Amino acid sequence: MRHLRHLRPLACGLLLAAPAAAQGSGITSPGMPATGSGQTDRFSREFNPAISLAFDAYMDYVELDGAGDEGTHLELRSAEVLASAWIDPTAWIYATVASDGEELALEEASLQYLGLGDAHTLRVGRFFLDFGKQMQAHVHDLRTFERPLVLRELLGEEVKGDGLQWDWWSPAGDVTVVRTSLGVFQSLTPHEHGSEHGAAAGAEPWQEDRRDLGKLDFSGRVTALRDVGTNGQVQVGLSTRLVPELAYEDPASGNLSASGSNSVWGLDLTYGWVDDTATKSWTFGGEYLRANGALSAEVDLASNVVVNDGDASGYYLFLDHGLDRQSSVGAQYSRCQLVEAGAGDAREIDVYYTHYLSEFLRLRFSAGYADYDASPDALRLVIQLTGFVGPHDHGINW
């Protein structure tokens, strides 16, 4: 055992040489991963990501014309934790973990790389669809309690995907800026559908896990923002979501429909005005959407999945008036063709009053009425309370 004496100085040297912040043994061997790749270790605080919490709760009363399922309901609609930080002078990353009151899920996780130049951004990860003025926003960040009917029906309540997106910014004269985005995704089919008319009889969109590059899902948007006078701005945009190949599945039987395609196009226009004191404002605008292809599917008595192939269109218009820095009132009207076969058209109107009790706490009262051709009409009264703790930013583009 005499040779063990020669190992003691070596062991003592390794222990003394290891820094106090070391998390490993200080010994590396060929073929093993390098350690210490993070910005900090457990004993230092040079890298602290911004962390925030958001919650959205509501109480509503629903009255259906001649149907059941009426009354009052209380619910924590969502709660999310957001962490974001610059991890490099040219890279910003954020991640959102959210709960719908029952299940916890990774809502978004995206790295935005600016190293291609000031006018370019490359986004990689999981993030919301860049379509129009509202689809990038989480529901608790919306101007209204829900997205307009036409967006819920033709796109979905919430559409996010795993993929990458390139954004390019460019001035066009002295008072106009233009942004273009192109994205490719594994899937852009709706994660949630805001209307019971969307996926009839339980049929759900289905796509292959691996497809040719040309059969992945795509998004695109071109938008221009221009100053108008000293206090106004106008914005116009053209958006698209393309799903080259999809089918519909009956979850009960596993039966699939034939493959089809789906596309949605949108044109949006918005005008905003703020007074010289930046306390009062007027904003109005709207968006027109048109969808075609395999829009929905039904399951018949023999468990066959039948696709409703065709087209549908709709629009929404809104007007919002900022009374002061804390309060605003507004109204929104939406009309669209429902994608379920034989469901006809629907119309929806919402009026609301929003008041910020503080910078971090928002209270909203809203009343909505929905008129369906083939379903009971619905009246809905909502009290919504939304709170934010810490810096809350999803990196939303315009």
Contents of the next structure:
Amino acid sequence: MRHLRHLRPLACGLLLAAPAAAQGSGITSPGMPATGSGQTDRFSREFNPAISLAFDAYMDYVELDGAGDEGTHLELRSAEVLASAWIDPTAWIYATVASDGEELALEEASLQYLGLGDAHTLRVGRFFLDFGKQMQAHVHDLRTFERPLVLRELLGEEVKGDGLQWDWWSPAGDVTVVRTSLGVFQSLTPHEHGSEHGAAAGAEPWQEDRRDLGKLDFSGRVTALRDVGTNGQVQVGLSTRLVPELAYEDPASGNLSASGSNSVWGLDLTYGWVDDTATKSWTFGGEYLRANGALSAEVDLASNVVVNDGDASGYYLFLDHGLDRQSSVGAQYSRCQLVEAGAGDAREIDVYYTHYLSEFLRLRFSAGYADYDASPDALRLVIQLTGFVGPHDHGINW
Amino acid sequence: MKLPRRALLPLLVCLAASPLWAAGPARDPLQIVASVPDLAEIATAVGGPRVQVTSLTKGSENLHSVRVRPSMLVAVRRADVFLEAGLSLESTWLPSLLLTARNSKIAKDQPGFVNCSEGWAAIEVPTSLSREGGDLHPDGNPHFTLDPAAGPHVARRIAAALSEVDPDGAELYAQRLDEYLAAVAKKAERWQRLVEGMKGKRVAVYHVEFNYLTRYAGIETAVSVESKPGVAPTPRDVARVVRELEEQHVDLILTAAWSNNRTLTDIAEKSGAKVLELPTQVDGASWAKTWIDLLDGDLVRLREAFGLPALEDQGS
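Alternate state requested, the form predicted in complex with its partner chain (shown: the form predicted alone):
Full assembly next; the chain just shown is listed first.
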């Protein structure tokens, strides 16, 4: 067996290399990061994220009081993939990639760090604005087909930003909890805004890429929830979005407006009641918003960007009745001053019936009427189908 | 050296309070939070005066769609021990609640977190997992507390956990566990007599939550109003159920409070079948104050519904 002696170093080398091979790392070249994680290899499934799919499609019929784009329309409004996973015992991440049927975009990608102790959470990445009851939620998760008019108008349909947010909650007695959050963001202005009412929009929000810390955008919310008896609860909240430095740009000419600021404040109040079997429910509530500063801008004939600086306010009220575990009916009314100069006020009322065919498939019938001072009124009938597969949860919901 | 008069009063107060010190600091009861009332009641029986127990849900509630309220978050945050039924009964609401509460004492790897179905042999474990099968529970039917063997199983799990979290009370917990097991064993003899004559009888159910109880009684669950677990019946299902009730010669439909709805009324009117609402958890009816009462009362009512003669000591 003497001839096998020269194989000993090779055998020892293979034994020593075994743990590294099990980790899937071939070689770590000098100056490059180690690739082995210790518990997984490139194709391991055990520690992979939980994945969910969601789709939201609708067919609607629009009738305008006057000329315009009316008739029937079919659309896949969104298709979404969401993945969530713990990355260590104190932090978890999730990411949402969504398509509006044409373009694919990273909607959210956020790390939530819980290692600060108590009930503190530090959130880093791209995520939705924590404002009021609805802005954290994707549109397909809402009680109604669309976000209320006042939120779309004064904040935006969906507002997300790259930033950092601190979140904390605490009991206040046995039946009350208080939550607060503060966030700082690169930008909290919506990418699309305005033009849906027919008023000239033209200019788009513009912000310096690099600015002083105090000129970044901020969000804040404080909310309290309290049991009311054994079946009810009430929630009150105060929210703000502050944009200290904001200009508007004419995309065609590249002209910029003078720099201004924009702030929005909101006050929300909600009451919910559920019967002893957790099947029938009543919920009513509302939210009042007030915005001031640079609300919108238009481009005049000389390509100057003219900012509409002032105040605008509005509110929405809703009533929702859970008929049973699967079905609910409700109505929502929203009234708002439009942010475009001279556009006047608008009012929207929606009624809806929602039925869950199963826990994961939702069918909704909705009828809405919009009444605008300066553009044609609109009637809209919608059939919406929304499906979920897997753990579908976007984040905080209170 | 003379003590000033002003110093005498605090001194006297301290002296008067000294017997309290001798007795040791007052011990706060262990805060136990249970996801459902069955677990809470059994924990009270086992823990006795050393524990204070809160149930997050009500006995009549649909446990698959619980709405979390502020008081539940506060209770979970302050809990020393948390009891879950497990088998993904609470999967739609409990994981988020536990994550938000941030109570390290009841983290899943801590002795303060107790999965009461651990070690339980569940029925109806799906062989394949697809939403095509409805709202499936991967580990099997989670409504196990309606099995007469569940009380002792849960009581043992709770006693073991309490002894680990609160070793000073281990002797008391062991003693109370023995007493509880003896009480259940005594009732079990009566339950055996209560189910006499039920074997082979057929029932329909709205949801699969009575299947442990019917299995114990030898009753066949022949028809389900939900076509698949968790999927609400459609008008087509109403026609199917009416037809199946007739074909299978079933004239009794079991339901819980949350599912005793217009659909069942419609089916009952069309088929002539009788609807029997039974509580599935403690406090689901005024008479179901304990888990033992719940089992006993459900079996008594089943016996009555089948038209079987009452036992001499049957009660109501």
